[in-house]
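First, one chain by itself: the form predicted on its own, in structure tokens.
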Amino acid sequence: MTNFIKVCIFSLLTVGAFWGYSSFGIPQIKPAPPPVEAKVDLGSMTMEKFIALGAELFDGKGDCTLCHNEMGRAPMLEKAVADAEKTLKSPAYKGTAKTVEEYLYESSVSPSVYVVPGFGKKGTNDTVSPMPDATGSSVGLTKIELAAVIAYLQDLSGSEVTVQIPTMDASAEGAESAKSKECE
């Protein structure tokens, strides 16, 4: 019995130990505040300060530096348009798109539709990739902040920006958008 015991309290003194150490040892880390969402002034808006938007997207909500980057856990996006175009003549591109912006669109959207070979998920075969939807919960771009990354990245490549900036009536359809989703 003085054993039980013996045990019982070396484990209460061990148990306390490491929530002492845990508790007042280990310094907090507070997390940063959600960020605020940037309202966007359409009226005013132009080309420049819109591929601006789409860059700062690209680098902060959209979190598209997670994997596009040198670590190659996904392609590097520098020639997305000379890229996009090959992928448009290939004849394993399944996908409904016929422009470069059509093709970048959908890769955002639905990227599974085509998975660059080596970039999909382990075991698929490059059948499905694990790019998450850039509209959907996880990332939550609407159609005008995407519009922009897909200026951003034309822009980037060096090409001609055929996005068109969107109107005030696209602004509120997004915004609709954004709000059916929150609601599912």
Second form
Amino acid sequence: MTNFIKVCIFSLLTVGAFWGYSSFGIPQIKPAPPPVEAKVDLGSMTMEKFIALGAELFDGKGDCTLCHNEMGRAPMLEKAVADAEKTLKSPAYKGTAKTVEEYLYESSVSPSVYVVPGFGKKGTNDTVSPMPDATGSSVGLTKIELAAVIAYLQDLSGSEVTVQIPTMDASAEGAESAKSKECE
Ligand code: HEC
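Alright, leaving the form predicted on its own aside, put up the form predicted in complex with heme C.
Every chain and every other molecule in the complex is listed next, the one we just looked at coming first.
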């Protein structure tokens, strides 16, 4: 009889050990998190989170670091604010931006308005930028995402962040896509 009890206890322990191992010993397979473009939650947005989102987009979806890196294909943007201040004062600048924030937007969506000398497309004498429109079809940042990237660039430069976190109403793009879903 004692043997029977021993066998029972042994079996329970063995089964328990396997259960414990399979529950806690083997890492759980978690599905990959959804890509960043998943809706930006503006409701709980703080400037700190907004800048962090911009940093993530700069490296990720925005593909900015593809060119803006140490390889010299494009100017580094750590001093983007100081550079922009200089450009805005330069007689060579013919764009419409009045503030650094406006200049950073303009440079991101219409890069050819002002081409940093030496960085133009080959053979265009610095009149055409090789940079794609950050909100165009190849990159496809939304307006909100671009605002986050600009906030990040201002922060990266150690400057005051003048970009405002967009409000819910301003997220017209989001509203539009929600509407078109409703109609389906
Ligand atoms: C295909 C390469 C490429 C990619 C990708 C790229 N850029 Fe650029 N960018 C350039 C080049 C080259 C310049 C310099 C020429 C010019 O003024 O357009 C530049 C200039 C800029 C400037 C102006 C800098 C100054 O001092 O005036 C800003 C701001 C900027 N890029 C932001 C971005 C952001 C934000 C992204 C990502 C959404 C991005 N770029 C992606 C190549 C690129």
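Note that the coordinates shown come from a computational prediction; the quantities given were computed from them, not determined experimentally. Throughout, rigid core stands for the largest set of C-alpha atoms superposing within 1.5 Å between the two forms. Residue numbers count along the first chain shown, from 1.
When the rigid core is held fixed, the Cα atom of I26 travels 2 angstroms or more between these two forms.
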